[in-house]
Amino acid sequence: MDRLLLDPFTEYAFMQRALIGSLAVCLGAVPTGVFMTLRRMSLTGDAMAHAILPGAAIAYLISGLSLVGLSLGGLAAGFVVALLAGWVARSTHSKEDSSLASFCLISLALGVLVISLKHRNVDLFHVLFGNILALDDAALWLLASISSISMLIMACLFRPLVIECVDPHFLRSTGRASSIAHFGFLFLMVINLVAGFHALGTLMAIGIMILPAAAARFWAKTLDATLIVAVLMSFGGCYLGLLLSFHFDLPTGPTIVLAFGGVYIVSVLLGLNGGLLEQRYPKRHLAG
């Protein structure tokens, strides 16, 4: 049993780095994903994952698969799209979801167009789907840094983010807190999507944020419990996905996301907080 479950991570350095990198991403991305689900921004996050593509693509043309170049390009593109969408939503009658979707679609098309100029399918696959097994020490330091920054900002914004989820109108009436929470949360989304981009690629990055968060809500009733359960589920999904990809020679990024998907489906069926089985066979309460 140890040979199946532990040997890949004790004998191969690339598996160790992949596990450490994926767990580092989880610490920053999953709490952000929990608030995304609470704020009904799951599809917004998916759109934002595409928004970083043109910046990464332009950096790729300039510097190739440079860690720093791809990170700075992705951050710049994500921030530009987030700021433009937020400005349009707050300055016109356009809703935030429609303005964000519009800018993200433009970014996605631009990114694919830029990448296609180099005509190298292998590098295109790397940008779109990531290569977590190729993480080096520099990439691990980057992922750990982004995760640390994300957790620090989350701690600072935690209270206004909770208030915004419960009563956004009250938060807006308090002054600048609403804008700080809004744009601060968009900042969290962008930096964690860039971290996920290095591990899983632009198309898979959103999976590590949303699926554990969505699954945890079927097991926990309070926000604190949801955050803990979501992070633990993400750890388990990363471990299981890496293990399956190693033993069955599967592409690692999609396998990790499918592991998250399996956790989500099991939670939908068996979850103790609104799962299908719990709703069909509710616990009987003692009658007084």
Second form
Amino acid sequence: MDRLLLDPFTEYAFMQRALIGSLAVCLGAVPTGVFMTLRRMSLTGDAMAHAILPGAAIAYLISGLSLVGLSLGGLAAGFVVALLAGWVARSTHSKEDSSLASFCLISLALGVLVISLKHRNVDLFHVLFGNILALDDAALWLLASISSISMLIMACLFRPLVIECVDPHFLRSTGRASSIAHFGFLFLMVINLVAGFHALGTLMAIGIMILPAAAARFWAKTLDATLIVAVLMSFGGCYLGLLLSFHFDLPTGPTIVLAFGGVYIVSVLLGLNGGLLEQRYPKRHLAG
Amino acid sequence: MGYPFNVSIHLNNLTLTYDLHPVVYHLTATIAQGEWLAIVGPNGAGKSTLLNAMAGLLAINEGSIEGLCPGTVTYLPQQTRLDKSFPMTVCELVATGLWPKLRATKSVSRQELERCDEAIAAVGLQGFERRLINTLSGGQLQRCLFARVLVQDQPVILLDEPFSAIDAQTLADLTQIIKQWHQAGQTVIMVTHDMDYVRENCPQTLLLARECVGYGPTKEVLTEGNLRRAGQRSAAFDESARWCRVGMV
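Moving on from the form predicted on its own, kindly provide the form predicted in complex with its partner chain as a structure.
Full assembly next; the chain just shown is listed first.
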């Protein structure tokens, strides 16, 4: 059994790096994902992931497969789109989903246009689907740094984020914290998506944020419990995905996200907080 | 308990608009410290818009509001603006009232937690501290929000339709709490549709129908003539209206 479950991680350095890297990404990305689901911004994150792609693609044209270049390109594209979308949503009658979708599409089109103008056949496979089995020291440091910064910012923004989720008008009436929380949260989304695309690629990065968060809501009733359960589920999903990928020779990024997907489906079926089985067979009730 | 500093609120020629059309039109009024003021009027009269502007949630198109600044105002939005599905307990929701004091980093002291517990008890929700807010009835949630106002303890309290869809007992209990605020010298400004409630409880009334129809003691404002005038004032925007020249030389 040990051979099946542990040996891939004890005998192969690339598997150790992949596990450490993915767990680091989870620590930053999953709490952000929990708030994304609570703020009903799951699809916003998906749009934002598409906004990052052109930035990374343009950076690839300029600096090749440079870790710093790709990160800066992704961050720049993500921030510009997030700030513009947030600004338009707050300054006009436009809703945030429509302003974000608009700017993401503009960003995506701009990226494709720039690539076309260069007349180069760019292989962006690793940007689209990540390359978690090839994480080197520099990449691990980058992921650990982003994760640490993300957790620090999350700790600072935790209270205003909670209040903005429950009662945004109350928070806005107390000063400028609402704007700080809003743009701070968009910043968290962007840096975690950039960390995610190094590990899982831009198309899969959102999976690490949303699926464990959505699954955890079927088990936990309070916010604290949701955060803890979601992080633990993401750890389990990463481990399971890497293991399946190793033994069955499957592409790692999609396998990890499918492992998260498996956890989510099990949670929908068996979850003790509103799962289908619980609703089909309600528990006995108390007398008072 | 009294509030030593003067927080009289001056609405000076205040105009608030949506799409450039006035929702509140050149309103001037002074609300003295310690008043209990009801803002009443038909649907679309600009009541909640005025309260939102006083809470700092809405940009002022013309004129000014003086006397209100962050740290002196408590705003209780309509319940419908709350996300009741958020996984939060009664105690945690009440403790959000400590936000203006604690901000992001200060920890909650034992005394502040006791204050939250006392506020929860004062609104009759003892034993509900650990209940999730998504399990509360409308009336219980409103009591919970009143507990948050108690925790904030500010000199000016803005209440947006605080009594919609609650039972008679909750109405009586929450009215008692408002009376305590009024007696303590806190300024209470509430938007409501319940004229009988206003006649029975609120000493001062602002009757609004996009512009001020009447402002002063409730008995003098809620006359048949004023209410008829307020009802006749259309809430619809005049799409062919000219640019406003009121106050221009």
